[in-house]
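The chain below stands alone and is given as structure tokens, in the form predicted on its own.
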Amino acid sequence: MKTATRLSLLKPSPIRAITDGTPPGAIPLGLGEPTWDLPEPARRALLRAPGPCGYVPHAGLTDLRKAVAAFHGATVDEVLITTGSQGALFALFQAWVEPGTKVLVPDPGFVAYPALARMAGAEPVPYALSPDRFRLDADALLQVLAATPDASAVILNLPSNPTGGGGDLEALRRVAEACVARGLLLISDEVYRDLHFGVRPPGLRDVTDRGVVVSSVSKGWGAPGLRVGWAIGDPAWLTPARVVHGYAVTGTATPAQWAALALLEHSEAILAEARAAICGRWESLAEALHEHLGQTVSPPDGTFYHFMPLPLSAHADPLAFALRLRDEAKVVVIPGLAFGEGGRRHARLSFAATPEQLREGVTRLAPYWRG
């Protein structure tokens, strides 16, 4: 037996490599998943599912598409419901990224982006984020784009996983104009946009309707297990992606779409509660970092990630340092190198954990940062 050649281009997720071996009693600051309860409207919708559990159109449940469109200021024809935002990304890459071309991805950036490019037969090309707070740097991106004549797509992540950095309107506008001028697919992954600290970060649709925004109920609405996401953009971009998504999974699970609809219908209250939850957790993390390491930190533009500078001794082998933390201190963090060479000198801490876990986690890891 021999696996398909394309599989040789992929490596297991370094995030899973760290988290799958987690010892009992370890503090989980690795995975980015909410630790608060699934909101009540979704629970009620799952219990009161109406009638037969049948198929829905490949584009998604009509009422859910209407709710997503209303939330984003789009039309129903501009909405495709997918199996998580990952389903949207996979379908878009398979539909539009030609083998032999290149895809611009942020460095550091979400681990799936380079893998999705390779699965489409393309080469991921990294572009740097700003050196201060790892935010979108239009000059850096446009410089790489100018040097990549065979690019087929550009992906943004605002705010960013793993850094929490966002971008300003002018940077977004410059990038969008350059991609539109070349006819490139521009995807903005905005799954964390509504988990912010005070001011909602700008999004792609604030500057153009020519790109595609992807998001889901996984983060802001606290429902990663539902696996409901969406893509928003010109139907010309979405129609081929819908074909791919249909052949891949037929359609997103019907009960999950009912639950997602209930979440969208109660967005104002649910998102406010989620922001309150991460603000409280951030305060617990910031207080613990100040108490145990003397660090004064500022919240990210969004997300529930703190991109924490590693001690100098960990720069040479960040993975070994993270494994030592996991196995000796029993604290799970993700080395920034997992997200690209640009993250080598940092570690991603998820403060979606409970306040108690955050305080205990910093207590345990502090000696390794000091020593």
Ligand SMILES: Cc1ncc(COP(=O)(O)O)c(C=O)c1O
Contents of the next structure:
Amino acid sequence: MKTATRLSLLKPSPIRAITDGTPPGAIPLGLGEPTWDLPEPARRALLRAPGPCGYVPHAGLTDLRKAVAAFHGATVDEVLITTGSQGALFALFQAWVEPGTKVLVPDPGFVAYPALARMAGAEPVPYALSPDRFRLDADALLQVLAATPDASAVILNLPSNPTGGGGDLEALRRVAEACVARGLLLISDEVYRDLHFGVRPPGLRDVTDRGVVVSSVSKGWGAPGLRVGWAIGDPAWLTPARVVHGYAVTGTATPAQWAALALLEHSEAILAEARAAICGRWESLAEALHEHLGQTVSPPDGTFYHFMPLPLSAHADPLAFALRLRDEAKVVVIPGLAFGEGGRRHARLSFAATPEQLREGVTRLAPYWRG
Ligand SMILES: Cc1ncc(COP(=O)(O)O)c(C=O)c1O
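Mind giving me the form predicted together with the named molecule, seeing as the form predicted on its own was just shown?
Let's see the whole complex now, leading with the same chain.
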């Protein structure tokens, strides 16, 4: 047996190296998903499924497209329903990223971006985030863009996995203008935008409708297993992506789209509850960090991730440090290095875990930071 050559482009995720082999009783602060129940409207929608369960149009269930369009202040023909935002990213990259070109990705950034670029035959080129709070740094990005004449796409993630950092309107405007001027595909991944701590962070559509926003019900609406996401943008960008997505998976499962529609119809209450959940959990984490490590921390712009500075002694081999935390302290955290070289000095702690898990997790971690 011989795998296709393109498989060699995909490096195994270091996240798996940490999470596979998690010992029994370990506290899971490595999670990238909400841990609360699927909201009631989705559960009801799944139970009252009508008779036939047929295909729906490749662009998605029309009522769901309408609901997503209303949520984003877009028109229906600017919405493509996909299998999670990951399905949208895959389809957009395959449709628009020419082999041999380059894709600008945040560093540290979500692990799928470099892999998706490579699968499209392109090379990921990292751009740094701001050194203070790991937010979008327009100067850093534009400098890399200017030095990359063969770029075909730029990806933003606001707020960011793993850092929780967002970006301000001016930074977004400058990046959007540069991409529009060069005719590049600008994708803004905003899956965490509604998980904030009082002020909704800016998104790409606040400054332009010339790029593509991707999002999903996975984080804010608490339904990662439904696998429903979307891309919002000019149909000229979306139609080729729809063709790819159609051939790859035909469409997202129809019952999942019914459930997603029910979630979108109750967005206000569901998102408010999710925010209340992460605020409460953030407080538990912040209190525990203060009590056990004397740290005073402020919440991220959004997400349920705390990007925690590692002790100096862990900088040389953060993966080994995270494995020690997993196997000795029995707490799973993800080393920031898994998200790129820019994350070497930090670890990602997910506070989607329960308040009890957060308190116990920090108690167990503390000696490794103090010592
Ligand atoms: C930044 C970011 N984008 C996209 C995704 C993919 O999520 P989904 O396909 O469930 O929408 C994730 C999942 O963790 C993520 O963290």
